[in-house]
Structures are given as C-alpha cells and as structure tokens.
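Single chain ahead, by itself, as structure tokens, in the form predicted on its own.
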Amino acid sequence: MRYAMIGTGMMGCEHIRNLKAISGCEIVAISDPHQPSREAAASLLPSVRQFSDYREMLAQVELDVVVISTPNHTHLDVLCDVFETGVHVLVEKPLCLTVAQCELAIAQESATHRDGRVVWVGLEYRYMAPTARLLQEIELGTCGDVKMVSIREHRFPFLQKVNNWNRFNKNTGGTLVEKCCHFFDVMQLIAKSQVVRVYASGKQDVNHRDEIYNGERSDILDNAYVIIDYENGVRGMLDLSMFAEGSTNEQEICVVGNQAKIEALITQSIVRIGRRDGWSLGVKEVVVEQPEDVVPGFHSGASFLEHVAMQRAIREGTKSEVTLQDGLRAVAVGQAAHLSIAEARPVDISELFR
C-alpha cells in the first residue's frame, strides 16, 4: 500500500514510525507547509517525495492511502480534497470542529464514494490495552447491564504546536472537542446508546492564561466536568484536569453495571474487576499489555494497532471500525459540553442537528 502523509507534526511523525514497522506498506510522499516539520518527517524517510502543498502531492503521486494529521481547523477542507481522489483515508481526531462541519465532510464522502473505500477516524483510545480489555469484558457480560460510566483524565497541559494553533478554541473546537472526543467515543461504545443530553461546567483556571499570540489571549479551557445522559438510561461522566501531572494514572475508566464494576487504569495498564456476587473474595486485578511486536508510541501502541486494523479492512474489503459517524458523535458531545458551559444550562444533543 502506497501511503502519503498530510501534516507531519507530532502525530504525523507518530504515524510514520508506526507504518514503517508494518510490512506491506510504504510511505511514498509527505506534505506540510511548515518546513521544519517536513524536514523532521523526511529524516525518518530519506527517499520520500516532499511537498509543501498537499494538493500538488495528490495530483502528482499515485497513492492508495492518505493519513491526515493537520490542525483541526483544516480537516474539512483537506478531507473534501482527498475524498475527490477516491483513496482510502485516515483522518486524525477530531473529525472536524463542529457537527455542521462533520456533516459536510460526511456528505462529501458520500458524493465521492467508491466501493471498497475505507475511511477511518483516528480515535485511538479504543485500542489502548486496558481500554480494549475493559470493552471486551463488557461484551462478555461481566458487568451485566451497564448503568454508569465515568472517565477521569488528570494530565499535563497541552503540548506546544506549530504557531501555537492549539491555544485557541477557534482552531481546536475547544478542549472538550480536541482532547475529549476520545473519551466520548469510548463512552458511547460502553453505553451502546445515543446521547440525549449534556451538562457541563469548565473553565481556564491555570494553564496558558497569560499567553498572548498576535494580540490574542489564549482561551483554551484546562478543566471540566461533563455529565451525559443516554437514551437507554446509562449515565456518563468525564472529569478532566490538565494541570494534574502528579498523577499515578493519566486516565481511569470506571464502568458499573448491575453485576460488577470494572476499572481500566492507564498508565499502570491494569484492569480491576469487582463482582457483586463475589465481593467478599476481593477485586480481581489483571495487568494487560499490548503484543510484543506493537510499536509503543504516544498512545501505548494504540496507533499501531489502528493502522493494522485499517489495513486489514482495506485488504479484506470490510468496513471501517471507526467511522465518520463515530467521529461526528464524539464531536457532538464536546460541542454540546462547550455550549452548556457558555450558557450555563443543559444542552439537548438535538439542538446541534437542526
């Protein structure tokens, strides 16, 4: 498979390292208008063709798969151009900034669709070893009927990106779109139901408050609580702090059903299972790890497994495991949460689809 990368910053290079470790594929071209990023990627691929304009690359190079890892606010335009070529596509999260933009991207894919094309959204957290094991236990019925899902992410601040694009809501969609779409995707997989309503409280309390770029002050929030109601009665909650570096686990997922409680702890890579009918015997604790051949990377091997799964879908003619609709639903929760914060009220998810 002949790959091209559009966007060769931190995540673009992450994808390059993963693809280099997978047999049966080759990265033949890269594109990025930022020369230092392009040169960093080219150092990993000495013979690769380089372009500053991705449209020239699409016109000149024969490709099978394109990976898009550009800043969030560019996704819609880049996607629409790539869809015209008919190639397979992996687009990094979030799909777009808003529900309306996601719907435009989905319409463009439908208008240009070719049989067998795989379009994949980079919601890698599904493939982290503890998360994957938790999802497996839920499928096996360990929890019984799921009633409550809570996710805590206590972590470090946003990393610095080219031209500091990630310091502004207008470029990212807001923290609850940019960062937390991962978690809203995982919650939906667990709840197995559609979102009805979102309540949120959040603020920019600590990080980036005094940062000014081209006369504009950073407005990206750094902490929030988000509560989600699902159609089937499941309730979800996100607890986010981006000034909590001193945490044993960056992420903790807790699922409670009528038969058991399951926790996935990241970065300890532990899954705990406590059954109601065996509470006196204590909690079962399992250390989970990715297979030995997985490239660890920024997401503990999840990006590597994502590429392996996508290539399998392409070769076998099966559907994407992480669809544009999945990307849309994750963005919708984040957008609703930001609206809830701005207007200090619950937001019905239907408001975003009018």
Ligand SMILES: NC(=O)c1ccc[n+]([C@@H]2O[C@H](COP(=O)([O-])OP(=O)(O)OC[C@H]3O[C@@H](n4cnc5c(N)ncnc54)[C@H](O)[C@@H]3O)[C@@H](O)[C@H]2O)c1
Contents of the next structure:
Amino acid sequence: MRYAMIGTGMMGCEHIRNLKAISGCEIVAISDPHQPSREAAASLLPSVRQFSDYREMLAQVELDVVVISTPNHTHLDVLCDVFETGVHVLVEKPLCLTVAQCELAIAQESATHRDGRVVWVGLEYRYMAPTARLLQEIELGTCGDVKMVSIREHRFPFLQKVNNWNRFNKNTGGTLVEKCCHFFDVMQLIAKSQVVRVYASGKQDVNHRDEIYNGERSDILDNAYVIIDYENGVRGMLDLSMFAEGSTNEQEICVVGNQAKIEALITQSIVRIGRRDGWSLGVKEVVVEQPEDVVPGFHSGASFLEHVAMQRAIREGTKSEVTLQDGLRAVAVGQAAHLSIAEARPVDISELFR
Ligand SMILES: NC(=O)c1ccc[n+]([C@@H]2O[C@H](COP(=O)([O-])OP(=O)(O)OC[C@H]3O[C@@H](n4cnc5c(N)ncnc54)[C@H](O)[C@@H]3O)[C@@H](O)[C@H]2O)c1
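Please move on to the form predicted together with the named molecule, as the form predicted on its own is already shown.
Expanding to the full complex; the earlier chain stays at the top.
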C-alpha cells in the first residue's frame, strides 16, 4: 500500500513511525508547508518525495492511502480535496471543528463515494490496551446493564504546536472538541446509545492565560465537568483537568452497571472488576499490556493498532471501524458542552443538527 502523509508535525511523525514498522506498506510522499516539519519526516524517510502543497502531491503521486494530520481547522478543506482522489483516508481527530463542518465532510464523501473506500477517523483511544479490555468486558456482559460511565482525564497542559494553532478555539473547536472527542467516542461505545442532552461547566483557569500570539490572547479552556444523558438512560460524565501533572493515571474510565463496576486505569495499564454479588471476595485486578511488536508511540500503541485495523479493513474489503459518523458524534458532544458552558444551560443535542 502506497501511503502519503499530509501534515508531518508531532502526530504525522507518530504515524510515520507506526507505518515503518508494518510490513506491506510504504510511505511514498509527504507534504507540509512548514520546512522543519518536512525535515523531521524526511529524517525518518530519507528517499521520500516531499511537497510543500498537498494538492501538488495528490496530483503527481500514485497513492492508495492518505493520512491527514494537519491542524483541526484545516481538516474540512483537506478532506474535500482528498475525497476527490478516491484513495483510502485516515483523518486525525477531531473530524472537523463543528457539527456543520462534519456534515459538509460527510456530504462530500457521499458525493465522491467509491465502493470499498475506507475512511477512518483517528479516534484511537479505543485501541489502548486497558480501554480495549474494558470494552471487551462490557461486550461479555460483565457489568450487566450499564448505567453510569465516567472518564477522568487529569494531565499536563497542551504541548506547543507549529504556529501555536492549538492555543485558540477558532483553530481547535475548543478543548472539549479537540481533546475530549476521544472520550466522548469511548463513552458512546460503552453507552451504546445516542446522546440526548449535555450539561457542562468549565473555564480557562490556569494554563496559557498570559500567552499572546500576533496580538491575540490564548482562549482555550483547561478544566471542565461535562454530564451527558443518553437516550437509553445511561449517564456519562467527563472530569477534565489539564493542570494535573501530579496524577498517577492520565485517564481513568469507570463503568458501573447493575451487576458490576469496571475501571480501566490507562497509565498503570490496569483493569479492575468488582462484582456486586461477590464483593466480599474483593476486586479482581488485571494488568493488561499491548503485545511486544506494537510500536508504543505517544499513545501506548493505540495509533499503531489503528493502522493495523485500517489495513485489514482495506485488504478484506470490510467497513471502517471508526467512521465519519463516529467522528461527527464525538464532535457534537464537545460542541454541545462548549455551548452549555457559554450559555450556562443544558443543551439538547438536536439543537446542533438544525
Ligand atoms: N489521535 C491523537 O491522539 C492525536 C494526538 C495529537 C494530535 N492529534 C491531531 O493531529 C493533528 C495534528 O496535530 P499535531 O499535534 O501533529 O500538530 P503539529 O502542529 O505538531 O503538526 C501539524 C502539522 O500540519 C502542518 N500543516 C498545516 N497546514 C497544512 C496543510 N495545509 N498541508 C499540510 N500540512 C499542513 C503544519 O505545518 C504542522 O507541521 C490535529 O488534528 C490534532 O488534533 C491527534
């Protein structure tokens, strides 16, 4: 499979390292307008063709798969151009900035649809070993009927990005879209239902408050609580702090059903299962790890596994496991949460789809 990369910053280079470790594929071209990013990628791929404009690359190079790892506000335009070419596509999360933009991307995919084309959204947290194990337990019915899903992300502040694009809501869609779409995707898989309503409280309290770029002050939120009601009565909650370096786990997922509680502790790579009927016997604790041949990268091997799964789908002609609709739903919850914060009210998700 002949791959090309659009955007070779931090995430683009993670994809390159993954793909280099997978047999049966080759990265033949890269594109990025930022020379240091191109040089970083070329140092991993010495004989690769380089372009500063991805449209020239799409016009000149024979390709099978394109990976889009550009800033969020560029995803819609890049996707629309890539869809025209008919190649398979992996687009980084968030799919786009807003529901309206995601709908435009989906419409463009339909307008240029090719049978067998795999379009995959990079919501790879589902492939982290503890998360995958938790999802497996939910499928096995270990929890019984799931009632509550909470995800706590307590971590370090946003990293520095090329031209500081991630310091502004207008480029990211807001922290609850940019970062937390991962968690809304995982919650959706656990709740197995559609979101009805979102209530949120959040603010930029600590990070980046004094950072000014081209006369504009950074405006990104760094902590929030988000509560989600699902159609089937499941309740979800996100607890986000981006000034919590002093945490044992970066993410902790907790699911409670009518039969058991399951926790996935991401950094410690532990899953805990506590059954209601056997509580006096204690909570079972399992250490879960990725297989040794998985490239860990910055995401505990999850972005490597997403490529393996995507290539399987392409070869076997099966459907994408992380679809444009999944990308849209995850963005919708983040957008609704930002609206809830801005207007201090619950937001019915249908408001975003008018
Ligand atoms: N899946 C994950 O867990 C994860 C983690 C980090 C970032 N991301 C996503 O990956 C994307 C990139 O983030 P990053 O951290 O690599 O940022 P980055 O700033 O490190 O890299 C972005 C690169 O895109 C380039 N770029 C900008 N416009 C371009 C264009 N028109 N054509 C080609 N290249 C262009 C920039 O010059 C830069 O080199 C974002 O959408 C981000 O949300 C996903």
